[in-house]
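One chain is shown next in C-alpha cells, namely the form predicted alone.
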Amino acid sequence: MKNKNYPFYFTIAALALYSVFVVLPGFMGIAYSFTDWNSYSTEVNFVGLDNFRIIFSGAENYTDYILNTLFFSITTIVLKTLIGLGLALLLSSGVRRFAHLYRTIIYLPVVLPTIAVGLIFRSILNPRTGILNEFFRAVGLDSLAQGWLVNPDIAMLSIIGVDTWKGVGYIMVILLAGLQTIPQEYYEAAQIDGASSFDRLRFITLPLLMPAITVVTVLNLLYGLRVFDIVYVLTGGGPGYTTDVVFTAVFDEFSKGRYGVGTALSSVLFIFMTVISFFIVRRLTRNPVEA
C-alpha cells in the first residue's frame, strides 16, 4: 500500500493545545526563574541571575538537592537497567514454564501507585515497628535492623531500593520486547562457530538490544530528574535534609512563596534533562546497529 502524506493541518489542534499547556508555561517559568516573584509582594522585579547565583552560592543546599538527584537517578538507571535485563535474559530463554505468571508478578508493582508504594514501605521499614527489623530480630540478626529511613547514612539508599523494587517490571518489559526482535538464527549461527554464551551476550544480544536499552536509559533518566512523590512519602527530604531533590526542595520554596527561586531550580533541572538526555541519546545511538 502506497504511503500518504497526511496534510500539516491535521496536527494545528493538537499542536496548539500543546503550546498552550506545555510549552508556554515552559517559557513563563524559565522567565519567572529571573524575577522575585513571591507571595509576599504584588510586585514582580527582574533581577537577573540573582535567584541562580543563591542556587549555585553553597549559602543553603540547593547544590546537595541537585547531587542528590543526580545520585539518585544514576543509581536507579543502573539497578533497574542491570536487574532489568536479568530479568529479562532469564524469561526469554531461561524459564519456560510459567513465564506469563512470572511476568505478571514482577510487573504488579509497577501498577501500583506511588503514594500507596510508599506508605506501606514506611511502614514496613519503620525502625522500631517495621516488618524487616521485626523478622532481623526474629531470626537473630539484630546487628542488620537499621533505621532505614531516619539513618543519614542509608536513607537515600533505602529510597532507591523501593524506587528499584517499583520500577524494574517496566524496564524488564522493554527489555523483554526488544530481545524478542533479535532473530534467533544469529545465536544458532554464533553456538555452530562454538561461541561460548557469555560471548552471544556480548557480541550479539547486547548490541542489537541497544535501542531498547537508550530508550529505558531515557526514561530512567527523565523519570529520576524528576522524582518527588516517593522522596515525599517515604522520607519528606529527611532526615535532615539527606534525602532533599530537586523537586522537593521546588515544593519547599512555593511553600514558602518563594517562585522565584522556585522556578529558577526548575529551570535548572531542565537544562540538565536537556544536556545530559542529548549527550546519552548521541553516545548510545552512535553506532547503531541494523539487523
The other form holds:
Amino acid sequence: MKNKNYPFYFTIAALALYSVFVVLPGFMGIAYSFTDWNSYSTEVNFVGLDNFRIIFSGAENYTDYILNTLFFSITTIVLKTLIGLGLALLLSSGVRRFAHLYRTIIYLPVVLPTIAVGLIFRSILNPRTGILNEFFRAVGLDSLAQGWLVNPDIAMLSIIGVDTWKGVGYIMVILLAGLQTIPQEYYEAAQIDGASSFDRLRFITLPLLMPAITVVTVLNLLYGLRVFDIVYVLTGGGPGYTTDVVFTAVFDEFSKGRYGVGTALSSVLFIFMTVISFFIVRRLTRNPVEA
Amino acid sequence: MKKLPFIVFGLVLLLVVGSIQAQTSVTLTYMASQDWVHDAEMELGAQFEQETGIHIDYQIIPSDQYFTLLQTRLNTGEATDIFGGQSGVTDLIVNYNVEVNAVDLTDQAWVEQMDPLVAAQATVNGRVYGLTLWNTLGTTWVVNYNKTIFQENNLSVPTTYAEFRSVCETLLGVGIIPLFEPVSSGWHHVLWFPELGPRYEEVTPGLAEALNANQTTFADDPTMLTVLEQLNELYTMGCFGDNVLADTYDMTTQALASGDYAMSVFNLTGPQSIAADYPDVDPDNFGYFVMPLADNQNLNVNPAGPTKFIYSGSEHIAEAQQYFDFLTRPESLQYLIDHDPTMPTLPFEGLTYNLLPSQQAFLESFAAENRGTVYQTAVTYVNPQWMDIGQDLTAMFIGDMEPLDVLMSIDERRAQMAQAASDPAWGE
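Switching from the form predicted alone: structure of the form predicted together with its partner chain?
In what comes next, the whole complex appears, and the chain from above leads the way.
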C-alpha cells in the first residue's frame, strides 16, 4: 500500500467491479439470512434470528453437516499435505528417471472436472459391479470388498479418499516449488556435520518449507469448508444424511425454496471462514524474523 | 444525412407491413418442459395449423430450468399463451396460482369427457383450469413380477403383507433376490409410501382432507407407521439384495430381464420397456399386483401429470381454446395413443388403449371404489419433499432414523412449506 508509483484511481474500476459482483452480493446474502425469503411468496419479511435458530437448534441435522464439513476439511488437509509432501520429496530428490512424467501423471487428476471424476469413481466403487471390489474378489480378498459409497461407516472416508486423489497433485506442485527454493548447500553442510536424512528433513526442509505448507493449509481449509461438488456427485449426501456437508444442505434448502435458511447457513460458513482466514493470513504475513 | 428520410420511411413501411401480417395470422406460443410435448402432438399442431391457419410456436425448455423460468415469466406477466405445468391441487395453487394466471376452462365441452379423478387435479375451488393429456393410467406403479419364477417356486400373488413377506422368504431361501429396489436413485423407494394413499384413505376415511386442513399429522396415523415398519422389515430381511443402496433405476429392465430379481415396483407398462431393451424377453412373462404393504388391495392412481393451461394475460385466449378443442377430438386423442409410444392411455372416454390384454384386465379388475388417488397428489406439501422423504427412508434403512421419525420429519417439512406459503390452515 505504500507503493505510490501508481495513483489510487487506477484501482477504481477493479474495486467497483469487485464491490458490485462480490462484496455487494455477499452482504445481500447476509441481509437475506435475516428474512423469510422463499419461493412460495413474493414478500420478504424480516424474521430476526429465526433462520439461525433453525440451524443451531439441533432439531434438523445442520450441526451434523457442520461437523461433517469440519471432519472433511481437517482430514483432507492432513492427508493431502502429508501425501503431497511425500510425493514432492520423492520427486525432488528420490526419483531421478522420468520425474517430469510422474509429476504430470500425479497432477493430471487436478485438471479433470470433478463431475467426471465423481462419475468415474461411482462406477469404480460400486459394490457389485465396480472394478475395485471385482479386483478384491478376483484375488480372493472378498472381505475387503466394501459398499464404499453406500456403507454409512465408510462413505465419508471414501469421499475423502477420492478428493485426496484428485487434489494431492496440486498440493504436491506447490510444495515441490517450495522445496526447490531451499539451497542445496544447507543439506551439504548438514551432511558434513553428520545429520541423518530424518534430521535434515526435520531441521532444514520442514522449517524452510513452512511458508509453502501454510499456503497449502489455507488453500485446503478454504476448499474443504466450501466442499460441495465431490460430495454431491459421489453420494448426494447419502446414504441417508451421513455425508451431507454445509453446502449440500445449502443446495437442498435452495431447491426446497427456503432461500432464507439457505443464505443463513452459507452466512454462518462465511463468517467462520472469514475469521479463520483472518488469523491464518495474519500468521502468513507476520515478519519472518519475528516468527 | 440525405438518406435519413428514406431510412425512416423504410422502417415505417416495415412496421406497417409487419402489423398487417400479424393481424392476418395468429401464432400461439406454448411453453413446456422437455418431454412434455412429443412428436405426435406437434404433428397434430401442424394439422391444426392447416385447418385454422393458427401456428403453434413450441418453446421447449430443459426440465431443470423450466419451473424457475415459468415462475419468472408468470410473475413478470410475460407468460406464453399456453403454458405447461404439473397438475395436482397443491401445485396449482402454490406453484402456478392458476386462479390468477390461468383461464377458467370449466365450461369447455371436453371437460365432461376427461376422467373425473384427473380433472379434479386440474381443478381449484370447483373450476377446471387445465387440460391433462398424459398417460396417467399406464404409469401406475405396481409390483411387476416374473411369472416363471413364481411358478417354479409355487408362489401365488400375495394379497396381504404376511403373504408378501412369505413370498420374499421363499425366494431368499432359493437364492433369488425378491425385489429390485434402486435406492441410489433417491426417489424410487419413496413410491412404497405415498402411493399407498388409497389404503390410508380406506382405513381412515377423510384422512387426506384432515391432513390438508392441518387437523391431523402423518405421525398420528398408525397405517402409515405400519407401512414404514414393514418396508424397513423388508430391507432388514435382505429382500432388496446386498446392492440395494447402490442400485439405480436405469438398471430396472436389466434386473427384471435377467431373472436375478423376481419383482420390482415398476410402471404398469414396464414389461413393454423390458421387451424394448431385451427383445428376447416376452412381456407376457410379467404379471402385476398392487403393493401389499398394510394389506393394501387398492389400485393407486396418480391422476396428476403434465397439464396445459391458457395464460390469463394472453391476447389469444379464444385461439388457445380452439387448440384445446382440436386436441381433445376423439380422432386427435386416438392419434396420440397410436403414434406416441409413451402414451398408451389417455384420461378420456371412448378410446382404445395401447395396453397388453393382461394390463387391461388388471386395470379392469379394480372397481371404482377400489381405486384412489396417491397421497403425493391428494395431500398438500408431499410431492415437493419427495427427495427428502427418500433421504429419510434411506436413513431409516441404515438405522439412523426410526419409522416414526420419518413421519415426524415429513410433518415438519409440510409445516415449513405451509407457513412459507401462508397457508391459512397452518395459521401463523
